[in-house]
Amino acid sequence: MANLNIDSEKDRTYDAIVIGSGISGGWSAKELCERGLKTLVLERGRDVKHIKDYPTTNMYPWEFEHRNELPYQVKQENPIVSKCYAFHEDAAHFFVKDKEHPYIQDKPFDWIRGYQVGGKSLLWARQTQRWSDFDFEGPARDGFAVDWPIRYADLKSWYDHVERFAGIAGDRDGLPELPDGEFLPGYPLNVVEKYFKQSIEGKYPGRKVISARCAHISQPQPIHIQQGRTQCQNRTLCQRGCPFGGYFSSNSSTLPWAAKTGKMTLRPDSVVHSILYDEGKGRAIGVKVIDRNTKEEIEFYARIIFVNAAAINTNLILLNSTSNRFPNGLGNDSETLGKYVAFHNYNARVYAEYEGLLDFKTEGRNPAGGGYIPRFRNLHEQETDYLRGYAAGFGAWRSESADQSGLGKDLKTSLLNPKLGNWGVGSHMMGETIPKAESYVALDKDKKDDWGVPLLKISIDYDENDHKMKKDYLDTMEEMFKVAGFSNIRRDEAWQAPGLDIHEMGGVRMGHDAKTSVLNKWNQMHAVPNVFVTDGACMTSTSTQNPSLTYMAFSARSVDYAVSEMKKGNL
């Protein structure tokens, strides 16, 4: 006969459970434990405290044991991650490897992830931009996807909110498309891309440049000194985790808060097997527990449940929890659930010089990475034959050589004595794609992890659409470039498969009707009400905006939602 423990159950009861603590967990943290919850969060990987835990954060290149290189034996050991532009000496331990948690490629895809405390809001590229009206109202005009349930209206005061606390540096440029937020002073364009700005401003009309958004404290508000963070040091070395919390994680700003109000308890190394659902109820009920280490099986019970593993775990875990009445996943009535998976498309890129402004140079860094160009394709009207269109990043620097063909004497003269050759420009583009049905995730039906929960099957790609907009990305960027007098222009055509982005989202998305979509306005699923998704999992399409932003505004708006029908009962 089992040993029933009555007092173990209720040990093991909560009011709220967030699986996953990056940043649309953390945010879903923070609000609930503030509106007085009793808040498990469950997080599949390792302890990560904020300054204790970033071993690598104050080291001097010479202290890396390969110059922050890593060896060619990882790096073969390792084909997907190692594409990720931070996965060096000073940050693998941040991300996950290649052979930690495999998955299947039906089709091509780099899975790029972090598995710890804090997720990859320590490894994010902290570009922040809100959606506008263009991006929602899009499904609906353009004809793709299904209607997006909300509006900007619907949005802006969360925006606002998320904001505030967060940290946001930009400048208020007064663009439809790009609507302006609660920001801290922006980070000025250099000399060369202020001259670019103007000229393609001058010969463009809609066509804009402007200083990059970026979760980082360009000037401290009461609100960040009372999280203990202090102003952005313009490092650069944000991959590391950040001392001074000079650019928003979940680590420096909303798990720290959550646990000040003694509500939150944090348990890692918790691999979510699924969601407990009771069919008697006709609600879930809890969450099934791995843990990573010592593979017990534990379940967690909870009232209300926030799901923020990141989009494609999240699909898994959905996936995952069956039973009779959801036979192929949680929530899963419209058979939406795993499909119209979409990302962003970096597949290009474009360099040049500028012979020009030699007179200066660049002194610093900027943590914001420059320039960023909004969309400007078919805004107010269908103008190409692909639909949606890209946003851009755009920068400048002046570069340093040294002759190296000498010997001896002649030879460490000149390398000490570098000189400054022409500006150095370039541009990426990211597009939005399309969510197709048949660009999906399952689960394999014989395959399984460490801790017996089904391998997942990714089968994503790029189609006729986004090499149409690719073409037109560079055929419109070489001609700016040309516009603006640069010269030895590159076409990059990087071909790098979908997930290097690292901005997957879709497939439990949002919808008026639950007969296409899995959630409704309030990211409440149609057919669980006290299950809640907010991280990229439940984007209806993509926009060309870096999305963690809208994350974080769509979890706070949430809570929000889930708190006050609890209090009505309704929950």
Ligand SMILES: Cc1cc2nc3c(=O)[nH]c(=O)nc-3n(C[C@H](O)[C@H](O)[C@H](O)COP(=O)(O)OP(=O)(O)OC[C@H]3O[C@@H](n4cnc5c(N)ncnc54)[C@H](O)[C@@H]3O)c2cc1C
Second form
Amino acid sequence: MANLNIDSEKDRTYDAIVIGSGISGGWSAKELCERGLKTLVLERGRDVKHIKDYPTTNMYPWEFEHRNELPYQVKQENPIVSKCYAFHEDAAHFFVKDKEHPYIQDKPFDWIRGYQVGGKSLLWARQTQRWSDFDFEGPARDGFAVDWPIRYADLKSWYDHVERFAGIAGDRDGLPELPDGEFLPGYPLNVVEKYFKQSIEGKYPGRKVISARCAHISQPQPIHIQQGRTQCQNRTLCQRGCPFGGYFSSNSSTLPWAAKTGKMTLRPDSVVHSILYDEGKGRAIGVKVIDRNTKEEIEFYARIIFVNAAAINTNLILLNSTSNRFPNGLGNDSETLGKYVAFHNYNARVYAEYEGLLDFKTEGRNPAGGGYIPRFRNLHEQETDYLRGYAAGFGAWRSESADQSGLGKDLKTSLLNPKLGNWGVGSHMMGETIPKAESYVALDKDKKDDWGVPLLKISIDYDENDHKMKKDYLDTMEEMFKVAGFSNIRRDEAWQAPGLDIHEMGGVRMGHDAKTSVLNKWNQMHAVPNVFVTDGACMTSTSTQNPSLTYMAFSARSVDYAVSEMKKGNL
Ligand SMILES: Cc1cc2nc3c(=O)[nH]c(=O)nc-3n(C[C@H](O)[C@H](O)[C@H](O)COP(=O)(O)OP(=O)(O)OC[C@H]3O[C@@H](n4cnc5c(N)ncnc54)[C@H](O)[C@@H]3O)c2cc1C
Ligand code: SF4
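Target state, the form predicted in complex with the ligand; input state, the form predicted on its own:
To see the whole picture, the full complex is given below, headed by that same chain.
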């Protein structure tokens, strides 16, 4: 029973509620507060204040008890999150541990989460590419899922808007399949990355190797200084939280900006259990929250609700929001809620060596991570026996090794003078997967978590299309590596489960038709117009681009629409 004594209903009433304070929730909060709405941001995790709560940010390698490794016991206790490349001693405190928040894997799914103020925005790898019409037209052209109710032109000015504020470094490459944006200077490719670019672009028209675009302030603009952020120092210790605000996170950027308006109330430790639906009014009226620490039940009310709990948790909250009108989850007239979930196929890598350009080495670090090969398969016509395509990362580094034999002075001398070896080169695939009804998340009927919320069952897998795409990537990258004269080429079939790409999307998809989708073109529920979903749950298809920039643009666009509808008296 809701505790109605803690304060009056009026004190628990806001203009807007945002569920989740990660990348998308931070943007929703900023945009709502800027437009003058009294906004409550509910976050299930603890508070994390910019700089103050980055305990490892300035630690030297030798100051870590385990030299930034995690003890065997921690890895044994956390078999899922330990698979994430960033789960180390310096950032482990920002990851959900396996036992803290169990879920049911009907099929293997590595669900990587960050439950705190800022969500995964503290941890992300900051790769940011726009979608193009090759992506938005994909389902209609290739006959899967449903047609996106928008096109690139609908989102373009919102990409401009979020890029200017967040700070995105990149080159203007002039590629229709990967539109240019409001970029700060890009990070240069190193000599071998440039060499690979020339080899590939000379031999294969239509294939490009560009500098990866990333959410780093390579050259601060007044808007970044106003946020209290400054130039990225290229330390590449970002997952610890950055004291310079050099990369974009909710903690360094959108949340403090929203707070400055005086309109935001941020309530950490607030587990949203469900959204409250009023049958008489035909609209959502608020949310039911369980206090993370006291387990007290509290209700909060608002005119509009933005659901930004990250794709799978947004599905969970909506599925758990049942009423007579919506017995199978809020807004679920189409019976598609929880279905058509998809992800990115990161299941293969190729490594090699390059024995040329040995007069060169690299100095310093590149926070963008190197090169990016935009999707080139099946762009203009269907040319393979699988649908859609893949983008790929590409990076080169000069290997170093030191003779570790001997003792005393000799050993010190050889450790201090490592020998440079050949260049190492590597690539990983980022493939589009096809959303299908049989890829779903659902509530378990019996098991609940410590806050009384049903556990989630996840049933998502690779399919034949993914396997064919993976083989094509491996064959194609191997061939391109051979063309570039690389040696010792190794194919790595990663065999990782879905989820580890950390790009899960869908379940609450957008579409033209209320019979086959949950959201309309404004990320607004067809059936419950004062509820908006602007995180990865809204995605009708997945494309190959890293998705978070698109969630930011959706959030800003959708808030603009919602507030204008409120002003017109329509919401
Ligand atoms: C190591 C790593 C690397 C990545 N690299 C990239 C990249 O290079 N590019 C890219 O685009 N993306 C990347 N991602 C993915 C990116 O982090 C996510 O796409 C992005 O954070 C999603 O934003 P969000 O707002 O949907 O979710 P989140 O940022 O996860 O925020 C969701 C918030 O909601 C809260 N929440 C959940 N349930 C509830 C509830 N019931 N009640 C209240 N609050 C709740 C969570 O605690 C969390 O704070 C990466 C992720 C990781 C971990
Ligand atoms: S690379 Fe840039 S953003 Fe990352 S920690 Fe260093 S200064 Fe901060």
